[in-house]
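Taking the form predicted alone, here's one chain by itself in structure tokens.
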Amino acid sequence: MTTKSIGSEPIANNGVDFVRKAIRAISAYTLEPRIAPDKLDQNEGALDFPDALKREVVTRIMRRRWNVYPDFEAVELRDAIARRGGIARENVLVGNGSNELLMVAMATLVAPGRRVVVPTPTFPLYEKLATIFGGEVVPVDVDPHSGALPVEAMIGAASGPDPALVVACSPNNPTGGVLSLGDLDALLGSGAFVLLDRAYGEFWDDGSPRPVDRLVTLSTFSKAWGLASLRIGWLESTPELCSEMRKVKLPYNLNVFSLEAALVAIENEALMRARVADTIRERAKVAAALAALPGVEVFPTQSNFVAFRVEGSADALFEQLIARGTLVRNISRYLRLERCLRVSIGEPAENDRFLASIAALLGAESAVQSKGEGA
């Protein structure tokens, strides 16, 4: 029973009533656990980190003392990231996955009442975090057929006497649309502050935008680098903005295992580049084969996944694919993505099994086989 309030927040005798109203009003980010032999639902890298490199990481870990904290400033990893990007260590922060750094950036930049422009549909965590920190979320519709990010509409939504934060994922999850460097320049030129999530940036040559004022970019080792289980991400911005965000970032936020794995990955970057090239080739094959199916509309994509719309029930097709051994992502509950599914690009054999299954379910095996050959 509520007895009094402080500001707009009630003080109550039970624990749940003590929780902030903004938190109680939103739902948690969840993922229904489903199992299938071919897991193509979470946009992970198609291949595991090689055993030889795993052994190298373990060897380095065995040489370290486990009873002492990791480097407070993560200097070695930040230097390695900075060198490959041609920037300075002061332009880089590292964290426990790019999601942690997304929270750090939001906590630093989103004041109560500040407008946060978010193209939708996109990664749901952007809106949740903006709401948690008191921002006023301004959704802008992504094209429901091409998945293109609406740059002019984003600029219009961000305009006004007070500065707005624009959050954009490029390539966008789950549609695959992108922001070119020209689009990014236009957003920054409008006066907006831009938070650019490049989780899938390696699968599209976006020119790797350099740190400039009013721009924060987020990147991850989870996708193209094949280290999703170790949760390693990095952030790039100006030294001044990184200094402010360091005040929010938790200390010792990366363990020594993750630090060493990221260093080994960077030392073997050629492996990542080769795997990305393989993924892009498989992406073209999968997209072409899906487009050949009757009643299937494929979203143009520059990422390691393909979103597509079907004429019938996406829910039914999702379950039927699981029954045949392939788990994809059901995105049909997203706004403007009715009847849509998303498939991650896996190993060639996984992709072939998925294409054979969906062709059989839609009664078009011969069309997929002829379109997929040599694509």
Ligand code: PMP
The other form holds:
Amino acid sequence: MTTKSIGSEPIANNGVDFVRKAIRAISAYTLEPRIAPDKLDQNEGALDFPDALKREVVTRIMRRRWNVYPDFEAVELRDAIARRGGIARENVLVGNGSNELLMVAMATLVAPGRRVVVPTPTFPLYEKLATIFGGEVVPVDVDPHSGALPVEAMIGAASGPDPALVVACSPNNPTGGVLSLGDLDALLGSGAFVLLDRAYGEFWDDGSPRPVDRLVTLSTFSKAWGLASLRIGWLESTPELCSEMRKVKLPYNLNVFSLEAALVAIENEALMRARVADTIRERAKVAAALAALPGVEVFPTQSNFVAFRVEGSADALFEQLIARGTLVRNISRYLRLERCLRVSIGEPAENDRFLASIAALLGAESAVQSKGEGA
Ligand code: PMP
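How about the form predicted together with the named molecule, since we already have the form predicted alone?
What follows is the whole complex; the chain from before opens it.
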């Protein structure tokens, strides 16, 4: 019996050399696990889903047969989402977090060599996924002071003989700036193809853009809706683009638990709206108190987080805040965000504890106390 050889040489480096070059060249999206009593690092909703609604989800789950796949088309949830936006089921796809749908959109739209315009700094997954699918990432600078998305520069970077994909995160994570409906129209009017990430869209009035040609929007139940643990997101676009992306999406990607929870959340949308209003009030308090601290520069924000720059070491301040009980996000390694941290808006008491700690650490206790009162 002869042994067939697969290739002339064994694959070197424990098989790692078999991995696509584009993958070997990038690093993984990581988050160093740190723990503190007040968790203000991931922009989740400040409050848990209420017990009564959790029970309602469980009751509905108990009526389901767990040995049977969920609805192939996730019709009920897509209809509920479509009704909110006055659009059709065919305009909507649902996924296991908006991250999954970001991957689906990128896999569908990013061809090798295609330019992908990414305002920077922003959510790191755009660049990573665009690179994985062979795109050529073209970064454009977010205005470091206004934090606004640089629409003119985005249009400039997208223009050229071949169509480009423009990614816009509005409000932008981690800086908090936005793209107005007028700016979005200008971008689309320039001929660009736009992938708009509305993960934080509920925290400002973004005008709920309608599904039009060359626009794909991503939304999530992880932030304003307070369901981050259940991993539910949705995508809106034209029926034509949705059918193309449906070819890429895995079947049965949402489990029944998540499907039911999203339906219960939508049936109780007033709760989400009330919580968003509270967050916006707290955001004003936190941003004003931070801005009053010595040497602190606050990025204008329309989201449920505030990014800020300090004069000293962000790394040291990050550790000192943990030691005092608050975990924030250290974003000082992001391009152009040297000495910056980002704090999510939590419950009022958490925000107050954070403000008291940072004031004490930056030597400005009295400033925050007087700013914080009644703000
Ligand atoms: N987009 C942005 C801008 C985000 O910040 C996040 C979460 N950090 C996501 C998408 C992912 O959200 P999901 O939980 O829906 O996957």
